[in-house]
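Take a look at this single chain in structure tokens; it is the form predicted on its own.
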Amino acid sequence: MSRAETIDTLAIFTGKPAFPEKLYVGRPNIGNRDSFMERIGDILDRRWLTNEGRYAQEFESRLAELAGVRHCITMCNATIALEITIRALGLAGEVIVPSFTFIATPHSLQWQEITPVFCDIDPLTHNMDPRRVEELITPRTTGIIGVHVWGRPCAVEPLTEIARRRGLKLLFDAAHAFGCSHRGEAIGGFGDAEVFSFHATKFFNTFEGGAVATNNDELAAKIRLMKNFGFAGYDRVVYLGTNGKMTEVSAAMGLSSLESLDQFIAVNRRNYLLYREELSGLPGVGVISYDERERNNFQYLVLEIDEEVSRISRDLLMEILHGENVLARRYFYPGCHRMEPYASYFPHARLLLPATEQLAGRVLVLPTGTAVSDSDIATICRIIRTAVAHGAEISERLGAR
């Protein structure tokens, strides 16, 4: 029995959970089924399932147009896309990355025996602090990977200036940022390249998938070779490569999802505004903001819990929500620097990452997307308001047990 189920002071937490079925963060959005099934039928009829077929090529063209870049190269997933791009850029030695990111970002480096050097974040933006980047550059540094956390652009111009002045490659992990913009320009064309994720948990998905966006013709040609074993023709291999190709089924899902892209974003925005209104003024509970002057996908509904004000910890609030079948999640807890192998490699990294440490203990992500209704949001927020209203009492009772 969870601690949430033992709390008998509040009627909302007794008996059956508020939701009979679990509400997940990142439950997939599904576009037009009819158009998707039509494409699947065509794929099966033509018996062309992978290897740069009609739908993969069409999908790449549509993506490049949306991102405003010359090249958008589809991949089987974003992690492989990162690994291939890192290798194509010639990164080696050390690369500066935030610790407040999904573990795939540093893993894509370490997998290739490149050392990720963790940089602290700006607590206001949740993105890598460019003021700290310069302090971490050594003779072994070859590049910087910025991450657009929550789809909110990181410090593009300062990082670009640092990279140019210090002769470093600049790659952006844009896994959260498909459909977003920075200063009116679509995410995708910044740095040497940017990598999108189309995993099932993203608001826009291809089941599994990713893409590399770039305006660098030479880099794009190299990445295309590397994602297909280095083949430059029917039986001619000219470069070291692997298998990073996107299947036709995934590309078909992507094209069908593109047809519903505006709808997905509209639902996310509506949900975001509902959450913000419902939780407005709640002590110690802040909903992160999005710049309405830019294009946003609103795919993450992120709370920051200030325990000193709310009188209830982020983790206890999460446990209460889980008891009600609302599977809120901690992102990116506990920080990549506290995960292996990095915790063993850099046991004192936490001393250099105070803002990351603090934020990892405050963030809670709530369900959103087309699987969540207005009434669901109202109930979730009622649970949160009730928990905060009785936060001190709940914490005291649990502490005494």
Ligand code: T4K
Second form
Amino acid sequence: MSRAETIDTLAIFTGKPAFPEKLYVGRPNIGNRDSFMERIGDILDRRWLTNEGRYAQEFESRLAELAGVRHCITMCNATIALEITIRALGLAGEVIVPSFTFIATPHSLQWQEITPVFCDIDPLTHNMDPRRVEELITPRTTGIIGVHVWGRPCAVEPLTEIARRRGLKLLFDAAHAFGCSHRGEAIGGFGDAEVFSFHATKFFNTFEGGAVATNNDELAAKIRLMKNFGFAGYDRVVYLGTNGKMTEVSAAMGLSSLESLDQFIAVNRRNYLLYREELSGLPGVGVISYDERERNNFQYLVLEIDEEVSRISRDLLMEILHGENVLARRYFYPGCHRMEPYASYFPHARLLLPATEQLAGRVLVLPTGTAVSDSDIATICRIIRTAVAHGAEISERLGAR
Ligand code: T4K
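Which structure goes with the form predicted together with this ligand, now that we have seen the form predicted on its own?
Now the full complex is given, and it begins with the chain already shown.
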């Protein structure tokens, strides 16, 4: 671990960033270009661009195999996949969700006039606290959506038990958790269904894309119809449906990315270990942990800043990094309950969400993935060490400007 430097080296004072180009969180991983381009050529030659094409079907069976489920249904993105699954499960009234998630989770309910009821999280896991779920159940509650935040499985067993006992549907937003496992079992087969995201910013991407994984044959059949306008054959529509189909280009990207899946995970894990080593012992700066007995994708490099110990706020640290062209992000700040329309609907929600409120003020996500080199990580960590070592002095000098 190299030593912290003086604050005169920081770009917020010198105007000279450590990185000439911006370093982003969520920079896409690109797999084998040749195999992707070959598939694109084939798609163009065969003139079959979407609607259950050959690549979408192949991609679905590969995904089902990997997730260990009977059905994996590809979609144009995870938000539509959530919306369709919510509708196919017959959810209505109120559904319990965490507020510490991406806004797509509650929006996919509210979009169909179902009320998301925000549940607080366990500060240790960052996931929905199952001890808080039961007290939010009312006669209008029809389901629970658990989110595997950062790919770390949420409380699967307690939520399954509550859902079974209270007669509720259980859906998992597994947008972060493709390639992860829980108690040795691949994420995908828990609850009534699980939804993956393959958005460009995910470690495994299809440009835009998503999939629903389930072992329920009837539910899978319904979702398949719903994602194709409800068509059950030429000229026969049997449900209210929409357009959730994945294009052949996206499926081709998915198949090529699958060839590099293990490499993407290995790079993320290596980056994670490097960051952890470089930042170890830094007061008030924690790198979240992953259970090494499980399969993790390590796609998010998450810091938790405890300002009372670090003596520098998360936001000032972010400002310093941005000055250096390191575009660290505050996921999921300020919490869904503080965004519209929820902030207007539930102006007092924050009172029931103390752990969410606190965590949203502490999380900082750093760049990782194949676009980030070892020396980038060393430089980013040097900046963080310098900032933490001189937090009070930096604040003072900035205040004096
Ligand atoms: N549930 C959860 C728990 C989720 O996290 C998400 C999505 C969903 C559901 C819904 O999944 P999708 O419907 O998207 O499949 C991003 C992504 O758009 C979103 O997919 C993701 N979660 C969320 C956590 O992050 P923003 O608003 O942060 O995107 P943006 O444009 O600020 O980009 C993020 C970073 O990625 C930037 O640093 C720039 C970089 N980037 C982005 C793109 C698109 C690139 O370097 N290249 C790119 O092509 O939402």
